[in-house]
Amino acid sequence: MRHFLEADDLSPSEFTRVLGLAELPDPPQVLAGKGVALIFEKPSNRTRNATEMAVVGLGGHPISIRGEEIGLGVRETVEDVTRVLARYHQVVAARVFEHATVEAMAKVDEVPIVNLLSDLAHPCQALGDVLTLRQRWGALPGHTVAWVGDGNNVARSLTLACSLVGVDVRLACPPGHGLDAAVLDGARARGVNVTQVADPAEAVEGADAIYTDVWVSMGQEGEKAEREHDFEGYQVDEVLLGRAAPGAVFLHCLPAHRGQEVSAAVIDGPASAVWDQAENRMHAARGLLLWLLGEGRS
């Protein structure tokens, strides 16, 4: 039984295989007549639509379940909910508040568990991001992605995913908002260059892609004023984009706040790949499900 809780739950070769499966024009209908449970403790636009349509694309029936409908850890234990859903579905995927929730699901080990987002990681987003970059660049090794902003779950999964495909990463994060050293060291151990600095201009200099995210994520609304102060000077605008390599790509996992973490001229401009990213969430999820269900695995 294999689970996908973080990007590096896959080996480099497995990650690349999933990307290949994501691009199949006529994928095998491995879920024909079968279900996939999608649990949402947090609401979502892209994740729900992308994952439901990925299941449909494999012939399956997605069932989306709101967190309050099952009350993970309240009405029933996480383990009991997982055991019940495993009797109906081929895969259980969950968008949760705490990473410990998907870890508890995976320990049941009856069906593959997919982390659709947790406070620690967003690996399905990273799959879609790398797929987008591969479509833009072709070969991935030798390129550099610059992250500007919060060292959050998206930044963590992106850094680990890039390390699996030979892409260097430079992170520019305000003091106190960076990635843990253990994450950086884990990515470096795969032979890529990973640096973390405070200056966005230093991080993006000559980079092939610039990625940012909101400054105030869901659940951080009480920190809004403090975080907006901390992230002053971290907006990706045309001046910052101009320091990147010619033809650099702009990425954002969405939703975006124009005029805050990114200018309208950048996200709506010719460098932006954000709509391809959004679409590739669906293709990446389809490739992941194919792989988890045994397609192309020895």
Contents of the next structure:
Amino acid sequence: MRHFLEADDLSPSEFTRVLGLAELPDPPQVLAGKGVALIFEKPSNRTRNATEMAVVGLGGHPISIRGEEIGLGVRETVEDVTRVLARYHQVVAARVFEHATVEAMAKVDEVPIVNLLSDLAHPCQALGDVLTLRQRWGALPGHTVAWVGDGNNVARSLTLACSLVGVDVRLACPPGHGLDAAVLDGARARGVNVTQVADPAEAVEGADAIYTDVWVSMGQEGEKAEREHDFEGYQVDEVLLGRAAPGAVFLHCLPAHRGQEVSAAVIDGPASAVWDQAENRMHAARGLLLWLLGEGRS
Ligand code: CP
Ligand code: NVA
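What does the same protein look like in the form predicted in complex with ligand NVA, given that the last one was the form predicted on its own?
Next comes the full complex, this chain leading.
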């Protein structure tokens, strides 16, 4: 039984295999007549639609459930909810406030668990993002991605995912908002260069892609004023983009706030790959489901 709670739950070769499965033109209908449960404790546009349509693409039936509807950990324990869903579904996926919730689901070990975003990680996003970069660049190793902004769930999964495919990462985060040293060291241990600085200009100099995300993630609404203050000067605008390599790609997991973490000219401009990223969430989810269900596993 394999689970996908963070990008590096897959080995480098497994991660690349999933990317290959994501691009299968005629995927086997391994979910014909079968179900996948998707639990959402937080709002979603891309993740819900992309994952539901990935299930449909494999012949299956997705059932999306709001957290409060099943009372995850309130009406029933997380473990009991998981054991019951495992009797109906081939995979259980969940978007949760606390990463410990998906860990508790995985410990039940009766059905593969997929993390659809937690406070700590967003590995399905990272799969789609690396797929997007591979479509743009062909070979991935030797390229550099610059992250500008919050060292959040998306930054963490992206950094780990890049380390699995040989892509260097340069993060620019305000003091107190960076990734933990353990994550940086874990990525470096796979042989890629990973640096974390405070200055966005330093991080993006000559980079092949610039990625940013919201300054206030879901669940952090109470810190909005403080965060907006801390992230002043971290907007990805045309001046910052101009410091990157010629032809550099702009990435954002979305939802985006034009005029805050990114200027309208950048996200709506020629460098932006954000709509391909959004589409690739679906292809990546289909590849991941195929792999979790045993396709292409030795
Ligand atoms: N990028 C992403 O996960 O979007 P949603 O929150 O809309 O699912
Ligand atoms: N960091 C954001 C990503 C949303 C897809 C959040 O957690 O809200």
